[in-house]
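The form predicted on its own is given below as one chain in structure tokens.
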Amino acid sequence: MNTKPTICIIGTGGTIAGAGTSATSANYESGQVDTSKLVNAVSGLEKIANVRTETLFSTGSENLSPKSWRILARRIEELSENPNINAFVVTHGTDTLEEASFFLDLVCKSKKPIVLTGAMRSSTALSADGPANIFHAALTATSPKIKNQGVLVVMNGLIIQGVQAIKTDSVALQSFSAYPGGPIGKIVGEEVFVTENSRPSPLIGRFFNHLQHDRELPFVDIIILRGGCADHQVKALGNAKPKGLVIAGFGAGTVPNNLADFISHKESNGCIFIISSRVSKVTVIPETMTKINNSNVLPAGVLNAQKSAILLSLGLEENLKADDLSKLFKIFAMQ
């Protein structure tokens, strides 16, 4: 009797499916290898699961967006209805992996494990890391120790909650870490180890309704501050009327006085401002950010600018007001 679980591995391109002309060159083209071929290169995978594959996108993840991730989320939800599929592994480019995992966690309600993985070296590179990452992702997805954790990211032997995954290195294999907190587990050989303090993601499926229509999310722009640039940014924002804007400020949420004054006078147009930080490990709370006289200015808590923009977009789509949006950002800060 075959008692192995069945996992569906969905490919979306990225470095993990990349191919180059040389095994030692840094140059390659993303999304060139079909998912079935990637899986065939993973030694030992057949011992832990029955595998079915499909390729949804074949491109670098810099070309993916919330519209793409909605297609991916819908496909996962559709396949979740199949009782013969027990878990999902998504291969994804690392450039936007943190946004993809964050988005999927917020919109997917599937009770079946969803694990994202990628690679820092192309499939044709010397010592490619993709096969090991796929194997580790499959081990995690099929482990009885992993239940109701939301979307996970597995990279370089670490198991990270999708909402906490951040990319902290452009090229190293150890490119992803968990923030705030740390990984909820690790893989050694064929063993999955889970820490005792692992907790479910706080907003699993909170925005599931986003999958029920085809409207684009409200556009939320991001402004990254640098020393001496505020005058130019005030001018650029002068006639803009966005519904939402994320500011990656300095340190723990400080912004120049002239930009703060400008934002104070934008209250009447209803724009929601999220103050994050250009620092990779963000902490912005009311006590640390520049005080701005505008009730629509909210601290990002522990969310970086790109995650803040996704959460704000989804919240604006549901016409959430500042108070309700503030509660969502605080939930992550309390993790």
Ligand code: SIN
Second form
Amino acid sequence: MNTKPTICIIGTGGTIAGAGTSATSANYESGQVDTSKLVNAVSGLEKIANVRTETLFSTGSENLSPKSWRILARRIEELSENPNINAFVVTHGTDTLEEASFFLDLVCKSKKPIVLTGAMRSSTALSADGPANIFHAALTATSPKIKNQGVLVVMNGLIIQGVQAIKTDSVALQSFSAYPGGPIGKIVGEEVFVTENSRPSPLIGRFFNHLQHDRELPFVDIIILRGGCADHQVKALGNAKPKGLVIAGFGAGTVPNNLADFISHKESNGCIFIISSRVSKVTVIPETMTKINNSNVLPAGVLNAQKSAILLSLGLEENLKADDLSKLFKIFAMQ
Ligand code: SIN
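Given the form predicted on its own above, I would also like to look at the protein as it appears in the form predicted together with the ligand.
What follows is the whole complex; the chain from before opens it.
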């Protein structure tokens, strides 16, 4: 009798499905290889699971967006209804993997493991890392040690909660970190080790309603500060009148005076500002950020600008006000 679990591997493109004309060049095109072909290159996979594959997108993840991730989330939820599927592995470009994993964690309710993975080297590169990452992701997705953890990211042998996954290196194999905290586990050979760090997000599936309609999420822009903020940039903000804006400020959330003046000015009323930081490991709390006299200005806690923009968009779609949004951001600060 076949007692192996069945996993569905969903391809969405990225370097993991990339192909180049030379095994040694850094040049390749993302999303060229069909998921079934990727999976065929993973020796040992057949020992641990029955595998179904499908390819949802075939592009670099720089071309994916909350709209694409909603399509992905809906597909996972739909397939989740199938009692013959036990878990999901999603192959994804690493460039927006941290947003995809955060988004999926917030909108998916499925109790079945969802594990995202990618690769730093294309499928045709010398020492491609995709096959090992897919194997590790499948081991994690089918491990009895992984229960109700929400969306996970598995890269380079580390198991990271999706909400905490951040990409911290452009090219190295060790390109993902877990912040704050650390990886919740690792894979050695065919063994999954889970540490005691594992604290699933209390917001798993909190925005499931987003999957029930086709409205586009309110677009939340991100402004990354550099030393100095030109007055014409501040003026342009005033003209744009956004519903929400994330500012990747300095250090622990400081912003220059001209921007702080604008944010506290009555013309900005109604817009929710999230103050994050341009550093890779963000901590912005009321005590550390520039004091701004506007109750619509909220600290990002430990969320970087791109994760802050996802959470703010989902919150604005539900017409959440500053108080409720502030509670959501604090949840991550306390994780
Ligand atoms: C991408 O994100 O699609 C390209 C980069 C990568 O997958 O590592």
